[in-house]
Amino acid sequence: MMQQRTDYRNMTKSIHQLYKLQDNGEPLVCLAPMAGFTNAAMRCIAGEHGAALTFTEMTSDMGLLHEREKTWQLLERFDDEPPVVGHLYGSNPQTLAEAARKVEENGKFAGIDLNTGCPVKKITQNGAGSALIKSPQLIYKILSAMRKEISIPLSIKTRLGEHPGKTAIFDILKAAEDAGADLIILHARFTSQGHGGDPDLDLLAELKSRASIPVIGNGGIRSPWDAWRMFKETGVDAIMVARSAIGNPWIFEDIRAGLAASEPPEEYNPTRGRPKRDLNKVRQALIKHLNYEQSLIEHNRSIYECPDRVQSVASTLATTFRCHLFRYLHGLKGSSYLRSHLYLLNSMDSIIAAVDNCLEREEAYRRRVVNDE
C-alpha cells in the first residue's frame, strides 16, 4: 500500500485543474450522486460546508432525449452552487452520447459522469448501472461515444466487480483510459455488497497506482478517520462522501480539517454514532436546507408542468424533505415522537415548530446529563 501522499501541487492533470478549482495542495472532498437526495438544495448546503465538487442524482439518458420534464428537473441547479457534474445512466452508446451532448449544451455543468455502479434492480434489469460491469468493452464504446460529443470533463463511477473473486476494475480502468475519460470514481465495494461491508482499500490503492487519470475514492466514508485512512492508504486524488452526508453537511468541513491536521483524526467508533452538534447550528443548517428545498420546488413549478401541482408547495415540501429531516435529527430526543406525528407536518411553519420542539427536548436532556455529572 502507498504510504506517502501524492504531491498535488505537481500533478500535471489534477481534479483541481479539470474542474478549475483552487489547488490548495490537499485532496478534494466531494458529494456523491444519490438518487432521491442530491438535488440542488442538498448540493447547496453541502457546498457551503466544504464540498468542493457535487454530482446530480442519477439521470436517465432516454428521459433526457424524450424531453421528459420529470427527468430534466433532476438537472436543475442554483447559480451559487459549487461545481456540479451531471450524472447519467443508460446502456446504449448512441443515446448516452446524445444525452451527454444535451447536458453540455445546457451550460450548467462542470463535467459529465457515467454510472456503472448502481446495483438497484430497476436500473440493472435494463442493462444499466452495475450491469455494465460485466462488459468493459461496452463501457469503452459508451465512453468513446460520449467523448466524441462533449468537450467538458468525462468521468465514470463504478465498482470493483460483480462479486469477490470476479474483479473487473482494472479492465474498466483500461476501457475508461482508452476511451478518453478524464477521471475514474471507484466505490471500493463489489456489486454483491450493496452498501454494506468494508471497502477494499488494497484494490483501491492498486487502481490508483495503475491509473494515468485521477482517481476519486468512495465507499464507507462515515467520519474524518475513514477519509484520512482511505487517503493515507491509497493516495487517491479526492474523497467522495455519500450517505453520511445526508442530514450531516458538517462532515465535509470535518474531513477537510482532519486531512489538514498534523495528527490522524480520532478513530471512528460506530457505537458512538454521529458527533453531537451545537443545536443552534443544527437548526440553522436544517432551516436553510428547508428554504433551499422550497425555492427549488417553486422554481421547478415555474418552468415545468410538474405532476405534483395538485399539491400545494407546502405539502410537497413536507413530503420531499422528510428523508432529510430525520437525518438532521437522528439520535436527538424527540425525534421518534416527531416521526410518529408526520401527519402534522403539512407546512413550513409546522415543520419548523416540530424541529424546535425536538431541539428543545434534546437541549433539556443535555442539561440534565451535565447536572448529573
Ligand SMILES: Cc1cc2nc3c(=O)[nH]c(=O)nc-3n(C[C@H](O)[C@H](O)[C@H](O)COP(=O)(O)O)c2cc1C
Given for the second form:
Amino acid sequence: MMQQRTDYRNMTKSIHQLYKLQDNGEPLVCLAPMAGFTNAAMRCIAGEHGAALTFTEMTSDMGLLHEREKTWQLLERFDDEPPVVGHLYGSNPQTLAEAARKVEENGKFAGIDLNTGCPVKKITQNGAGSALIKSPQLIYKILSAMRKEISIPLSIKTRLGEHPGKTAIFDILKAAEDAGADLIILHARFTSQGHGGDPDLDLLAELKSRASIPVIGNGGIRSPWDAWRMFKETGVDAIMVARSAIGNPWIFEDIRAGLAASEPPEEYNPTRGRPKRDLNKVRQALIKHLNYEQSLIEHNRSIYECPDRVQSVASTLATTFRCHLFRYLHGLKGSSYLRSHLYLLNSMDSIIAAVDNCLEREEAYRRRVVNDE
Ligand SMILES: Cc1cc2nc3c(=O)[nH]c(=O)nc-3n(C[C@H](O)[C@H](O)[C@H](O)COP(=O)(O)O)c2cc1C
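Can you give me the structure for the form predicted together with this ligand, which would complement the form predicted on its own we have just seen?
Following is the full complex, with the preceding chain placed first.
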C-alpha cells in the first residue's frame, strides 16, 4: 500500500511557532517528562537523535518556592540542549503560579507544563498529579493563575479521566482553553490504567477534533508504526515518546525516517521488541550519555551543596546511570550477568569495562548465529 503523504508542516506549524522551533517540514516528535530519567543528560542525547522538544522531570512548586536545592537541580540544563519545557506539579493555584514565574525568570525554558497525570500516591495524596483530573474547575483556576504570571507557552499534560466510566478530557480541554493554555498533551490512557493497556486513539482523535489549541498525543509509541498510526488516526499536531526512549535514543530518528518514507512503516511486533542495533553505535551513544551524566553531576556540585556530596562523583554516577545502562543493554548477551554484578559498577572505568564485556559477548553471539546459518 502506498503511503498517503501527510503534510506535517501545516499540522505542526503552531507548535513550531509556540516554541520557536526550526520548521523543516518534518513531524514533531517530543521526549516526554519522566521522573528519574529526563534530566539534562537524557534530554541532550534524545535531542541529538531527533527529539524536537523535551520536558524536564516533574518538579514541585513548593520545592522551588522554598529554594530546595534538590528541586532546583531538577531544572538544570545544558546550554546546547534542544528546547526544554519545565514540567511542574502541585495543587494550589497561587503557589504554582509563583513557581511558574520563577521558572520563567530563570530564562532557560521554552515553556511551562502542568502535570495532571501522575498517578503516584505520594503526589496524588496532596491533590496534585492525576488527582487534579477529578476537578477540571481547579485545573482552570491553576492554569488561569499561571497564565497571569507567565508569557512563555503554557501547556497541560493530562489523561483521559479517572477510569473508563469517567472520561474527563473534554472538560479538561475546556478548562485549558478558557484559562488561556497554549497546548494540551494527552497521555491517552485513564488513570486507572497506569502505564498499561492500549492508548485510546478514538478519544485522542476526538480531542484533536474539538480542540482550538494544538494537541500532542502520547501513549504506547514503541516504533515508527505506532507513531504513524497515531498521526494518521488522530490528526494530532505532534507526538511524544516516553518509555521507548529509555536506552533507545534512536527511536526519534527511526520514527522520523519511518514517517518520511513512501510506504507505511512495518507493523510493530511486540514479540520481536526493539530493533537490533549496531553495537558500535550502542557503545558510542551509551558512553556519550554517561559523559553527559558525569558533566551534569559535576555541574550541579559546582552550584549546589548537594546532600549526596559525601559520595564521590563516580559512585553517584554509577547509581544514577544504572536505570539507563540496563535499557541500553537490554536483551544483549551478558546484560543479565551485569545485573547480578551491580556492585562492580562503581566508577566510570568499571562501567565502561562492563559495557565492553557485554558488547563483546553479544558480538560473539551474533557472529556464531551468522556462521550457523
Ligand atoms: C519512569 C516514568 C516516569 C514518569 N514521570 C512522569 C512525569 O514526571 N510527568 C508526567 O506527566 N508523566 C510521567 N510519566 C508518564 C510519561 O510521560 C508518559 O505519559 C507515559 O509513560 C506514556 O507514554 P509511553 O507509553 O510512551 O511510555 C512517567 C512515566 C515513566 C515510565
